[in-house]
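Below sits a lone chain in structure tokens, taken as the form predicted alone.
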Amino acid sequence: MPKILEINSLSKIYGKGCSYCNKIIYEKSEESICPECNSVLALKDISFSIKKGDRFGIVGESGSGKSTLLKILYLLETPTTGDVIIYDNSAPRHMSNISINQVNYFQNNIMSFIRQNPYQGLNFNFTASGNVAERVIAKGNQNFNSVREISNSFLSKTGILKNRFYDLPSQFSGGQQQRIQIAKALASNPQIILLDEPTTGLDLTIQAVILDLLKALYEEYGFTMVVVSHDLGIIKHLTDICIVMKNGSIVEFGLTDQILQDPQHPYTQSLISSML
């Protein structure tokens, strides 16, 4: 399959910078605030690709990079240092030149977010189909009807009761606001779908619920799919390649089994054996 997504050499530093964080960065030290500016280095010189379908998983623990790392894929914060490029029908696309105006195209029709916290995925003064409608809207569909048809197969599709769909999100359980990010998230026929912990504070029988039913949405669609998670048990159930990031570095990066059942590096190790 082609790429659709590719990471250039990209690092990110919250802070003023100076040249120890670039040596920091070029020498990939595991420090993560430099010693001379205080700068924080959240990502240290970051490479790969994503396939068109693939089912990609960033794994790592709280600090490690993975969430600044899917902002940036979402265009949500620019990169100190490298580039983002999305291949847009097979043309490459360098997110470090583009305008507003494009990243809000990127952001409406290429890609969708589901966020950890569906308070900051969704509009909680719009209904369970008014929030899946923005999304429709944002793409250009300025037709009632037509975005409310769509707006609802989507809610029905990801399992909302057709008596709920005009309820606020106050109104639903947490992994119900999930199932209506979701709606949300697929009713712009994105290429890319990222996910940052999206089952996080959910009970273990709604997360198996929430998970099972992103597999089956993407055997229906074939998005790719990009997942961050703490949790490998997440990144097993949902991903077929991964990375594994420390302190802003990638420290293993191959097919999810093979690193779940050989992991190379000390730190994927150690993660695999908090799971047993």
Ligand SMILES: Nc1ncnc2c1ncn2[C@@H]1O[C@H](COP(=O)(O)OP(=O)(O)OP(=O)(O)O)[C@@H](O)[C@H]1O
The other form holds:
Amino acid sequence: MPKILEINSLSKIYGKGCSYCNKIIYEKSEESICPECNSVLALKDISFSIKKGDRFGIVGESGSGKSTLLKILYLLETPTTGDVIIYDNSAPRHMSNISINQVNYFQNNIMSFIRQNPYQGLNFNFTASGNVAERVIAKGNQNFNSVREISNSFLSKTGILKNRFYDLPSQFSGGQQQRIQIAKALASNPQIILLDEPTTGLDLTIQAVILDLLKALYEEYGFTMVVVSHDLGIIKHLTDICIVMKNGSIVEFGLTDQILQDPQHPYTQSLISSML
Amino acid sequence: MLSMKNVSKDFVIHNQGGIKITPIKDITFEVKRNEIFCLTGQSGTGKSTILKMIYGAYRVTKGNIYLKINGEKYNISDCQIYEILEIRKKYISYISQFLQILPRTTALQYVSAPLLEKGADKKEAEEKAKEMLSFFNIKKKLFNLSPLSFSGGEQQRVNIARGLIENKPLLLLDEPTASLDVKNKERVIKKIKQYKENGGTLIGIFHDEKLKKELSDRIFDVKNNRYL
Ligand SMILES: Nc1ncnc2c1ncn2[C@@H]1O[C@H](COP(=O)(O)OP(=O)(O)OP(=O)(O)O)[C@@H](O)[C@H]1O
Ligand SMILES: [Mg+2]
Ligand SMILES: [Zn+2]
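Mind giving me the form predicted in complex with the ligand, seeing as the form predicted alone was just shown?
Entire complex below, previous chain first.
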């Protein structure tokens, strides 16, 4: 399969940054706050690539930089240095210095982002159907009836019952809100779906249902999936390949079952033993 | 078809002062195409470790694992992760000692999943899965329940059904028969023989002496690094 996403020497500094920051980043030391200028070093010189159709996991503890990375991939934030390349029909497109229109194009047509918190992923003033419709409209569909039909078909696909289509997100359970987010994400027919802790906070049986749903949809649509989680169980069930992050660096990369069954790095080993 | 050449495996446990465990040391054997090859040895000798290295789930510390299949040649110990995924997809099924399953997945979904992943039609995949489950004496009323609620023997049969549904050229079988009764052992033997007749190659660990005797073409003693 061809590459779909590439990250080259990506770093993210929150703060003004200084030469000592750079030293920390390029020597890959463990500090996450620069002792000279107090900047937060969220990502340190990260590189990897993802192929079309991959189920790719990013795992690590709270504060390891996972969400920052995902926000940069979805173009919600810009990296301090380094580059994100998205292959749009095999043509490499560099994300540094692209126009606002281009950002919209990638966010509305190429990628979708499912958030851990439905309050961030859904508009709580719109109905379930309206939330999905927003994506369909953003993609350029102006025909009211067709927008409505498409939106509702995606809600059905994710298991929302017909008589609930016009309820507000606040009237749904956490699991159902995630279903609406998934419907919304699918509605633009994206090539890449980014998921940030898609089931964290849901009770275990609901988690399993949502994971099942995502797996089935992956098989049906064949999109590329990038899943961020601190929960190795989710990474295990949803991904084939993953990276392990610690303090803004990648400490291990491999097949998900290699990482889980035969972790090499001390950090990965302790992460796994803490899960057992 | 598969050749292990001087393979060793170390595990370094960092949070216990970096102690090194070496379950497999300098193992060499060769598996021929279309044979049933059995790994034997006491608990802890590294039988499962070998299967997992062949499947690419464990990294090889030293040595090489060559796989020759369909005119292609791989060194599994050197393969990139995408190559491993491709080799698995095309050639290798792996049945683990224990069922690995999400809580809400039904027996039918679990068994038909490998076919669906290959892009089979849902209806056909389910028909085939039902056939497999029935063959292994899983009652119809259990098809739509989670195997997590099944008895140990039922779970193992569901696991075997899943592994055998695809007919891949190489099957890795990790002791899936420990808690089977005589009648179900016969079923497993029959299905594995059928798999071999269809050209399959199997590397297996059999807990059960009867299965081991009846099925194995050759047996390899892992502890002493020699064929029996
Ligand atoms: N906008 C920001 N301003 C300052 N620091 C930030 C900002 N966003 C993230 N950080 C810092 O960057 C580091 C990485 O955060 P990030 O949210 O990426 O972690 P994470 O791995 O997603 O953690 P979690 O598992 O808790 O979600 C943390 O130290 C965090 O406090
Ligand atoms: Mg996060
Ligand atoms: Zn600094």
